[in-house]
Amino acid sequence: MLNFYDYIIIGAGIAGISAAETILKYDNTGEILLINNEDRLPYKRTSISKRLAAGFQKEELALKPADWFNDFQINLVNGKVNEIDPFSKSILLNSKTIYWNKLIICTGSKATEIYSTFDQANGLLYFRNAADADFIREHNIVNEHIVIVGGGVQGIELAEQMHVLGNKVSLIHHEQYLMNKHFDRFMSSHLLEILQNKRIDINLKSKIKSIQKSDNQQFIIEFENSQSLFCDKIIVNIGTKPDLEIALAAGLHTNKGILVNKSLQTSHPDIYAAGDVSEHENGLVTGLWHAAEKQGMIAGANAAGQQFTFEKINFRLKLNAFDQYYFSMNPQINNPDFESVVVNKENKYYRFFFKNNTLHGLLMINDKDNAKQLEQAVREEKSKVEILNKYG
């Protein structure tokens, strides 16, 4: 390992991964820092929690082949950043100082925790990687009783998994409806269902008040509304937050994440933010794994001398659970500046969202062949006679 690098990148996830390749397109004689804080080659993180029940290889997920980053002259390296130094444009990477003309930081995001004595070593499970997914398959006990807080994408995925897996299964989500940020009343709906045939237990408006165990060890949850659920394990999916510990240390500008101008550039003109740790204007945190790739390769461009900007992009978001297919991109359920024209056939269903008779937004569920068609649709802004003459 170098003692200065041309480029440093602090994580190694889709924006990392995004930013060094970028960077090769503009600057193929620079060297390139980046650092994984995880026991893996880099891997596509949404893949885990679809993967838990099948299990998978070490590397079996790995964005690129270690081989890749030989040969672009990559220099992959664990650890982890316990120091940034803007003034003197250096990072403490294992007690060592490194130096770099520009940096980047990927830190991603972390797990939201709920208030609890408890943790992985008595049953309490955090799910945010491939490690986590990893302890749960190897300390599964089929018939156990496990209960997934949180009502999201990757909650509805791991409830499935464990059902998979051969566990009693209970959901507790706050808010009314599941995938409440992303589905419309009907769609939920269709889901519920679809999870209720499969005996999972669903509870809707739960907001937990306290968590024990009991004295055969199973866990109590206490509800506010005086309700309980006993069970063996807990996996808590209620969301991330940017990981923030070095950017704050370092005292650059932080909010939600990392503040950063359209250039991705943060209140330091070398270092740069991509990904779900960073912070857009009007206080946008992307928080989805496309919109990280681009952030990642705008990041790397920059930092190679080129003068790029990120626009808010609607990027889609899809959900797979027990052979049924759900699809959604910025959707306007509550926006009376939009029409909203539904259309059920053929156990398909789909909801448009057109403005100015231009398509801006769907929902939809089990038409998986069109989805790129219909995604690429909203991209374009489609007319709403081209749309409901092929889908109407």
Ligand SMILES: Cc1cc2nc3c(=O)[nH]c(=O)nc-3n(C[C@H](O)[C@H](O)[C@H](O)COP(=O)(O)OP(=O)(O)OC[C@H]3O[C@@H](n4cnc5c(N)ncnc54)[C@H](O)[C@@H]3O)c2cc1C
Contents of the next structure:
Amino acid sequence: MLNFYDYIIIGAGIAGISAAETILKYDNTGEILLINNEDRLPYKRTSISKRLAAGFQKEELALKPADWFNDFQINLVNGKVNEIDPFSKSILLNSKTIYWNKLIICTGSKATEIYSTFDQANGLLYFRNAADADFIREHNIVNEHIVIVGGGVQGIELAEQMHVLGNKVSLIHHEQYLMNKHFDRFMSSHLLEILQNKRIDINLKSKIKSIQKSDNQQFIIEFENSQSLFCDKIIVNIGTKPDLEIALAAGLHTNKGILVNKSLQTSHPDIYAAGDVSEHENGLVTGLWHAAEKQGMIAGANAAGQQFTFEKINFRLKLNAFDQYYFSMNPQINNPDFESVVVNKENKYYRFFFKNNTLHGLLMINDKDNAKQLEQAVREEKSKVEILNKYG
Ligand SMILES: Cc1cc2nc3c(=O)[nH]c(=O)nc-3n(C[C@H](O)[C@H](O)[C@H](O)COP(=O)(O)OP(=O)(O)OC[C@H]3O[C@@H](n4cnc5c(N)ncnc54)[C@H](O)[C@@H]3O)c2cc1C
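Requested next: the structure of the form predicted in complex with the named molecule (the form predicted on its own having been shown above).
Let's see the whole complex now, leading with the same chain.
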């Protein structure tokens, strides 16, 4: 490893990889150091919850083969950066001080924790990394009663996967509806019925008061309404929060995430932040794969002397559960500024959100074949007449 790099990227998730790949486009002589704090090559994180039951080999989900890094002279090293010194423009990695000209922080996010004295060794699990999936596979968790905490996308994906692995599954959600941030009531009820038909026990409006262990080592989850549930394992998926550890210690300006301007520059002119860890001017923390990828590209390009800006783009959120396909993109439920038109035919459901007779948002069930086209239609703000002619 050198003592100085033109570019150092901390975190080799999709934002970090995209930043490295984009730097190459604009500067093919600069030295790049990409720091990976995982136990394998950078991989497709979104697949770990979808492929849990089927299983995957260690490098099966790799974003790039090992040769790619060698071929393009991207120095991929393993380790955790312990410190950033913004004054001397250096980092501390594996007890070594390394200097940089431009730094890009792509440290992503961490699972939000619940208050409990238990951890992985006692059967209370979080699910963020491929290693978490390995843990479940290696411990052969079958024929157990698993409680999933959290009724968002990952919670539901995990409920399905643990069911497929042969477990009894209960899902706890503190709100009245599943996927309440992204679905309307019709879609939530549709999903609820699908899960219940698979004998997944759904507990809505359930707030956990305490978690204890019984004499026979089962968990006892007590709810605020005084009801309780016994189970063998708990998997918590109640959201994520930006991993600010090193940015905070370095004195960079932060709020929920590392504060960045439209160029993805932080409060230090030579430090950029991209992906889940960054917070944009309107308070937005994206938390989505394609958004992190896009931001990585912009931060990489700008670090290499370009001048791109990040504008919020709407991405579709999709959920595949038990052969049902759910799609949500910029839904404007209960927003009086938008006209909502529902089309319900056969096993498909669409709810279009129009403003000035153009399309701005959409909810959909089971029209996977047209999902990409519909995503584009929202982006291009297609006319109401065109949309209803095709889907009405
Ligand atoms: C199970 C799961 C399923 C998901 N499914 C979807 C989906 O279907 N669609 C979607 O859009 N999004 C999904 N997401 C969210 C998506 O994966 C994230 O938005 C995306 O991975 C963010 O990329 P990132 O590069 O910003 O951060 P991350 O992928 O979190 O990568 C950050 C990396 O930085 C490393 N790091 C942190 N601190 C340090 C340090 N000090 N030194 C060195 N390295 C460090 C971390 O270990 C990590 O490897 C899912 C997330 C999970 C966990």
